[in-house]
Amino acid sequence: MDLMEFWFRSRVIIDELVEKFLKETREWEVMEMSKYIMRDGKRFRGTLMFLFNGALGGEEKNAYPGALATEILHSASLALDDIVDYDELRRGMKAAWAVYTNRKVIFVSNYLIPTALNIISGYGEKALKISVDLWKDTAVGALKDMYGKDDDYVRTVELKTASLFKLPAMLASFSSGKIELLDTLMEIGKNLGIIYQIVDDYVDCVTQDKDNLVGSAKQLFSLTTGRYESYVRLKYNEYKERYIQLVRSLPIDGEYVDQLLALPDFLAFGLIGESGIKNKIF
């Protein structure tokens, strides 16, 4: 199974997990808004949970809670980001706040976040503590995204985005019973998340007027004084090399090696292809 097939298969499973979770939500209004917030995601982060868990020899069902919790947290973070950024669209439809109002989305997000952390608690106290710390990192990253200095660009990216890539990689060490690999997996998730966000910011720099850029994309443009292509190419190769070295240090074999090694290009080319821009950095 190649990485594309693995992702398609994982999306189906994660969508089923999300649907089951929503059906078990007893408050109708909470369920309705949660369903809207969690609709039509790419499920990349949940897929990472399956991928790393499988690569480490874990049973797939043991990764279900972590994949679901990761997607809940990611969806809640996007809903809150849209409020902060005044983004009226998300995945081709109105953002949740534009449909249900800011207050309701904040309230529902405050329901989803502890619910996800409670799911994660099933992996044990240590997994929960790390997850709470990672969620705190996303909050700091959101502040840096809005008010941080251009020179802190990579740190901003690590906190705001890579934290939720570190999460499923970290949880896979618990679901697979390979806790001794925890630190390596966290570092792998960090590098992958930085790669993802740098390319995402590159896409924004190419497709948007410089006066409309916000957050880390604006920081990238300012940091490079508009000459962002060579910087993105350099950083992409730097973090991809680190990622590959870490993956090769893991005790895995078979098809998972090729799938894991293909992840950086898979995510980067996916973002660029989705945007419809001409690839100028690879």
Given for the second form:
There are 2 protein chains.
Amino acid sequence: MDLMEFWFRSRVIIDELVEKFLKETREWEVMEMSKYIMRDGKRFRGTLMFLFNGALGGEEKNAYPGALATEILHSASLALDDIVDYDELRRGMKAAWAVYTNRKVIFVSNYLIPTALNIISGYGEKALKISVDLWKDTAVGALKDMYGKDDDYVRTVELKTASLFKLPAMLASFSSGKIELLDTLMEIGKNLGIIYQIVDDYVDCVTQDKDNLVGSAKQLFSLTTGRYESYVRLKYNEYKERYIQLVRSLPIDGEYVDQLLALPDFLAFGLIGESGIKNKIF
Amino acid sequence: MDLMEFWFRSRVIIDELVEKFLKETREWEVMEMSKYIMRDGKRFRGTLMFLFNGALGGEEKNAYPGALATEILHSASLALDDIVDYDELRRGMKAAWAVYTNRKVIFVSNYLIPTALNIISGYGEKALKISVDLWKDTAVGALKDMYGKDDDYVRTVELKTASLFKLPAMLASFSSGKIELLDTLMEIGKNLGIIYQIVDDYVDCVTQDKDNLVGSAKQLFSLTTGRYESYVRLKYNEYKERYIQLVRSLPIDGEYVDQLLALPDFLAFGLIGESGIKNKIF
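In place of the form predicted alone, the structure of the form predicted together with another copy of the chain is requested.
First the chain shown before, then all remaining chains and molecules of the complex.
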């Protein structure tokens, strides 16, 4: 199975997990809003949970709670980001706040976040502790996205985006019973998340007028005084190389190795392909 | 020392803890907003941490992180509530969102909440797990406050308000090393929190036009078809009695017993006194 097939398959499972989760929500209003917030995700982050769990020999069903929790946290953070950024569109439809108002989205997110952490606590209290820290990191990242210095660009990107890549990678060490690999998996998630956000910012720099750039994309532009392309190519290769070294250090074999090694290009290709621009990065 | 003196003293200490916490915040903007959000609290909930920790023989300094974290969570939840309720005033000043905009308050709250949970994790991972659950309960409570049935009134009040009374009471079992009292302390916090919110809603019913009532105060009014006074008196006595039984079951003595026994009337008196209405409840 190649990575694309793996992703399609895990996406179906994750969508089912999300649906089941929503059905179990007792309050009708909460269910409706949660459904809207969680609709149509690419489920990349949840797929990482399946990939790393499988690669480390974990049973697939052990990845379910982690994948679900990761997607809940990711969706809630996007819904809040849209309020913060005044974005009216998300995944081609109205942003949740534009449908349900700010207040209700804040409410529901504030419910979804501890609910996800609660699901994570099934992996034990250490997993919970690290997850709370990672979620705190995303909040600091969101602040640095607004107020951070250009020089802190990579750190901002690590905090705001890589935290939710570290999360499923880290949880896979618990779901597969390979706790000794925890630090390596966090590092792997970190490199992957940085790659993902740098490419995302690159796409913004290419497709948007420079005066419309915000957050880390704006920081990337300023940092490189508009010559972002060579910088992105350099960083892309740097973090990809580190990622590959780390993956090769894992005690895994078979087709999981190929799938994991293909991940950076797969994610970057997804972002670049979606935007319709030419790939000049890799 | 009577309860009033105890409260004045602990409030000073908590204010210092808050100030120290704010000083350690690196981002200037975050510090400014956090400062605004955390200003001028009564520090009742933090004081509970001091009281229960002391009563159970814990060293006072062991109560500091719990008191601080409780007040951070409480302040963040108020700042979010004000967005949700469109309240323009808080503690006699503009609500945080009216000063800093919704988006920034969401940001900062989203930073403060996991920061508080992080502080709590110093009491161990079990304390963290319970705290995440309690925080989830406050979110469910906020939702039931909006959409809940009148018949669920007491449950709504327990979730939305008593959760942040359970929190310091529960944490005191960790800070004092009396883990075996965990369940009793949760129950104590629950009864105290229910009393507090019922009296708070009573004050709203007395002071506000019935068409202006919202949330649990409105539920109280509807549930009792406007005859809330006898209901509140009944419930007040019922929960106070349970509270007193529980406190008397604790292995404590000396002046802490008197202080703890005085708490329900002290809290209710505070709310009623503040509002300027006559006490017809106790």
